[in-house]
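Consider the single chain below, provided in structure tokens and representing the form predicted alone.
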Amino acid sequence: MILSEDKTMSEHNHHEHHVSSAGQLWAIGIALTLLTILTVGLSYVEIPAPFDVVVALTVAFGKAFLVCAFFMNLYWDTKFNTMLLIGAFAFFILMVAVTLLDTLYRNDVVPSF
């Protein structure tokens, strides 16, 4: 790509950064606080075995989405950075899955455990 002499490469690739308003940050902070209170409240509710983990992870993913999207500014950033985050998360899940596959099929070293 050929640029004119009066523009440098850094000026050409410059894009505006989003500045969040105080109201928006307070709203996200209040939402995170309410979701944390919901998490603590749900810990006192008896939820059947497979669904307790699903509910807890749903609330945790909701909080993680709010933090990543608004506090890390991924909502307004380039989609490449969002794809990097999703790729890192997918790699993490893959590594945990491989570790769990290894631990599920081991023989018990000490039978009492």
Second form
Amino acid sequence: MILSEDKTMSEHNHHEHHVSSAGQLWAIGIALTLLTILTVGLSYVEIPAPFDVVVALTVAFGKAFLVCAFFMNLYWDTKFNTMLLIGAFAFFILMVAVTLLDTLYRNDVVPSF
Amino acid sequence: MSNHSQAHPAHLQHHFVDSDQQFDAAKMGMWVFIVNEILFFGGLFCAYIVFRAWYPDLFTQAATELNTVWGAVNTLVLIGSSLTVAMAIRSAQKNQIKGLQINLLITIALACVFLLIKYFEYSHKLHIGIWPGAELYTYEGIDHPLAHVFFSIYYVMTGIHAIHIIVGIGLMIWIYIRAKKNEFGSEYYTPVEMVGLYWHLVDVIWIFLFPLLYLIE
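Which structure goes with the form predicted in complex with its partner chain, now that we have seen the form predicted alone?
Expanding to the full complex; the earlier chain stays at the top.
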């Protein structure tokens, strides 16, 4: 709730840069540490493919969200910068999708191999 | 003339209306650079995805050669350095120049720890014959004819990431020297913020590299 109050404040008064409290930053750091321990722990659990990758990537995206939103300050920043980030990711997905349309449907994977 | 320089602080370029506009423009430019970085690493992740889709067994077998513990330690080292770089920016915003310098030094130290661990990982692999490329690869511990392919991907992805760490160390030394000259404070800390954004990006990339390379078995 403190976060949302800060947000409305910075929207009303654009000249104030957001200053995170030390407690907030430490909380994010600790959350990232716990998520790292979680993902290492989960790697020792037998999860059938492809859900092992799904679980690992879900945790990774959770960590990336925390870093982008609260360390890179996107939460308090202009929405344009968030749009740039989402746009980059969308084009990455497009690149992978179009590539897989080729590589997944070849009869001979790589002829020279 | 003295009035003029008061109205325009030393850091403010003439083509900007005020410091806020300059700061926001710099930050947007930095985010455009981050877009470029994401798509740059995106090409490498794309190669990873293609080869993993082709040879799922290769990845699960070869990844056992990577040391999960050292990978996890390095993940925590980078998270710690992201925290200290965020604290450095906070110090600058609050005019605590000493705190800014100390946090930058801790960040540089953590970055060096990361590289040191990476150096030990690389040298161990090279020692037992795990080299990138079919010609140089001589290790026989992995029962897969394309084991070298996994390690080529591993070396290129972690190597380019490590180059980013080295660049980041250079940038932080530059910021530290400028902080020592008292160039930053709550009124002007744009370069600190931008180097911080860069450093967090390097952290985010490792957040994905770690599970995708070390945690598959």
